[in-house]
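Next comes just one chain, in structure tokens: the form predicted on its own.
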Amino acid sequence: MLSRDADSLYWLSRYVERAENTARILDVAYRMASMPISYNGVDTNEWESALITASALQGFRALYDEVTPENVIDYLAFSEANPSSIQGCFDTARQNARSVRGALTSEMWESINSAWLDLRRFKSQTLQVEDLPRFLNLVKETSLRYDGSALRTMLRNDAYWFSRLGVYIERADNTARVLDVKYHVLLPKDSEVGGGIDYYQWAAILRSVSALVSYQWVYHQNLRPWLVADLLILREEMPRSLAACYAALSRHLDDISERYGTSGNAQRMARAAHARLTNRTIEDIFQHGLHEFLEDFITENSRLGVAITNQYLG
């Protein structure tokens, strides 16, 4: 496979995953901002949050006067000036799309298109705060419709492969992102951990992730910060977590070797960070601090991105 080709299958399901991660952070805050006004007695800055848990705080200031839901929304999901807005993942999903046409199977290239067509009758101007979530909801089942296309349809070789990594380095990056935030900067500081603002939120963002059953299921027992923490980065069953992300990218970027008969830095850089979060455990986690934990795999989630780029895209 050709590196172009390979790079735009990778950049393509990033930019879907982006969009619904995006589309997810909103959900988060709409659903927060509209708690019960026995909960909402101070001030959680729950759309301010959304910009930081999407790295999009300072791109925002730099256009708007004030953190308001009407900018929010435009900022995080049409404005052409942030090429990481939900519209904008999808003109460059829907550019990547068509240059690696012949990849795709016709089912991957409609849920593309179709929803790049859909998307567009959305404005801004005309979008009110509490018609955000059946937009959400849109890009939400495109990007269902969209992996559910790859997984049923594509042959299990290289333009797979690729496509595969480009999920799961974006989805372990908001996974992560969302829980420091929530962990650092959700929760007002006069109100108490474990208290009923503290057990909403953490709702919400299960809620947001598709996990509340799944928490109810491994757990059978009320919301618990530590243990939401370890549904999200130990928990390999769940689909969306850290430990999940990572035996998946080393899986692939190991299908990948064999393929081409090389193994690189991407593949010890994947198996070591898989093997660093199967020997981890929550208690250890927190106690050396869960927001140094999470910064940490950040900052290593971009460099073994940088490592596939280098190693077999640039």
The other form holds:
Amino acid sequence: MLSRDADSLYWLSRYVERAENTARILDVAYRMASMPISYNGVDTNEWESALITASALQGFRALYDEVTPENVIDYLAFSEANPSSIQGCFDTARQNARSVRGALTSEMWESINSAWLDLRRFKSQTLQVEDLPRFLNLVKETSLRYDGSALRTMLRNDAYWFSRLGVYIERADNTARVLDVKYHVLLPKDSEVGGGIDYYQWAAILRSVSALVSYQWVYHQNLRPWLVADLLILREEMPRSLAACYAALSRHLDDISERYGTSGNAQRMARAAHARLTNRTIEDIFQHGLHEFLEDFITENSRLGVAITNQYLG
Amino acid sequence: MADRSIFDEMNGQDGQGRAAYDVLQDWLKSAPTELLERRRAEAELLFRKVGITFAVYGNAEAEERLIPFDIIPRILSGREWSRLSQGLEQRVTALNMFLKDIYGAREILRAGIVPEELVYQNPYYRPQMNGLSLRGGVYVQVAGVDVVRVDDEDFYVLEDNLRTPSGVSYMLENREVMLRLFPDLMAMQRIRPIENYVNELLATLKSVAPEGSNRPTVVVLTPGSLNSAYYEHSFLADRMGVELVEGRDLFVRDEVVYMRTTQGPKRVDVIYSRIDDDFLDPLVFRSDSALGVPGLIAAYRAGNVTIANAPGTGVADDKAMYSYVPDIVRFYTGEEPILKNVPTWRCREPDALKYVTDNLHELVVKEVNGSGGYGMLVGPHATREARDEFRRRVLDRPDNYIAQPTLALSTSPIFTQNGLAPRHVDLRPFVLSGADRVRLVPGGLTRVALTEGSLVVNSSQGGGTKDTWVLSE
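Switching conditions: you have the form predicted on its own, so give me the form predicted in complex with its partner chain.
Now the full complex is given, and it begins with the chain already shown.
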């Protein structure tokens, strides 16, 4: 296929995934912020961590004086100055979709196009904070619909594989950032969560990746920080974990190399990163420092993105 | 009711009703208005969802608009179509012979049928095309000929559109939407299918591939997603199952054209170009073009790639050349033209100029190279000031203008808030010319002026479209 088309597909999927992730981040901030202070703790600023998780704090500070719910929602959901705002993501996603109409199934195109039309009806100036969940739900449903139509309607060929690569690179990045922002609350080893601040912080982390219930099914016990990290980093059965993302990345890169008859740097990098995740234990990771591990992971992940671009999309 | 002097496609001249519309008329009598209203709303939703929009130049506000669609079909009998299609084939075949001649032996110029300066001074004349031998002698693989009628008898050609005619995606989508909305009505008669258009287009393009390419790679070349017809470009590429490329996806090495793919360079044999000649190759035409492919024309001249339509076809479809087409048809085919031309005053001729400037109030004046309804004056509907302004422009550059009588274009009913109402229509059938034969799908794109009394059907000027049914004989 055309390199430009593969590039558009890859980024289309990344932007849809990014919009969903930002919606999840805002959703968690909204829930945490609406808790009574006695539950939530006085010293956490959920809206600020939302900005950090979305790696948007710097851009935000350049435009606003104060971290208020309204300002954060404006910047992360609507702002034209933020190319990764939810509306910015859908603008770019739709532009990419328009340029590869032929490589998309009509179901995929319709999911993007109708979301783009619907979301434009929400305006920052008129959105009440209480309306936020409705807006965020629409974003999450769109992402589900896009993903679902890709899974159910696309031919299993390179177009499909490149679009999946975009999803998993973006998703791995997001899960790592969600963990990294909260790593300090994950530190106390083996301590059981007693309620109050920590419980909600950890529950929030899990909820932001739709894993609160899954946690119970996997571990059958109360929330423990190391297990939260274990679930989101090493457990392949957890669909948003780093290990699951890398299983998928290396599988789809292999699909491509098998079809094309040659493999390269991207395949080697993905396979190595996947192996590093399958051969680790969570104790090992904590001993070497969770924060350092996550930082390295985020860097490696974006390097893989560059390798994919150089090998196929340039 | 309709003006009695205007021919209506459904009701005829005398309001008696025409046979091709019998089934539709009966059905309409029994269909409640709410049903039509509901179907119309559904149609709009369908179009909105699939995203068939077009961009309007010079209108940033309405960046993407839906082209209005009217649910009442325009119907042609099998007999009407058979005569019309013969006329189209005759005309486009002659125009292809004409192009081959003026870029070759120039017999028609030597015979004095067409004035030399109309060719050599034409902005669309491309000396780079001289002496080339094209596959099957075909220059215009895709023509979108605009025809109108004023009575039961004759079709008149308004424009030949031999460069990059658009609209065929609307023709196909209109049919898809009608099949979804009115399956019952459509089952009541035998409507000839048009869905094979894309197969015919692909067959046409493959037939003109360079000699020796046995499984030719075809691509559609688009200026990009900001172009007003981008939707159509991607639609056609998708339906043909070929790549939609922009100039930057292609490059030329050793006079061979390649596209950049995820598996490295891949050779391209046939380019269905939807870019104006001017922008094809910055080394040969406009050097500021970022849309084109450096070296493309060299590869073309070396016979390593086919560009359809060929560069330089515009010389045969400007409005000054138009008036010579009947003579062109006679010269190359030896037959009388089946389709008529609208009588045309060429302002470059002094007598004609005088007549035109004296009678602007009853004429339509067009720029020789204009298109899309831009740069034209509809005399009877224009203000005095607009006419005076246009008169100055015509006197300033007479050779840039032609004039035609204001035709009483036929009308066809559309569905409005107040029920059915007649509106003026034209028809753009698409004529595919391959190295093997000419292909036509029955019908074409019917464009309709939605404003009462308006004669301008262009989508950029507020026109809409309808499905066009050709009945089996």
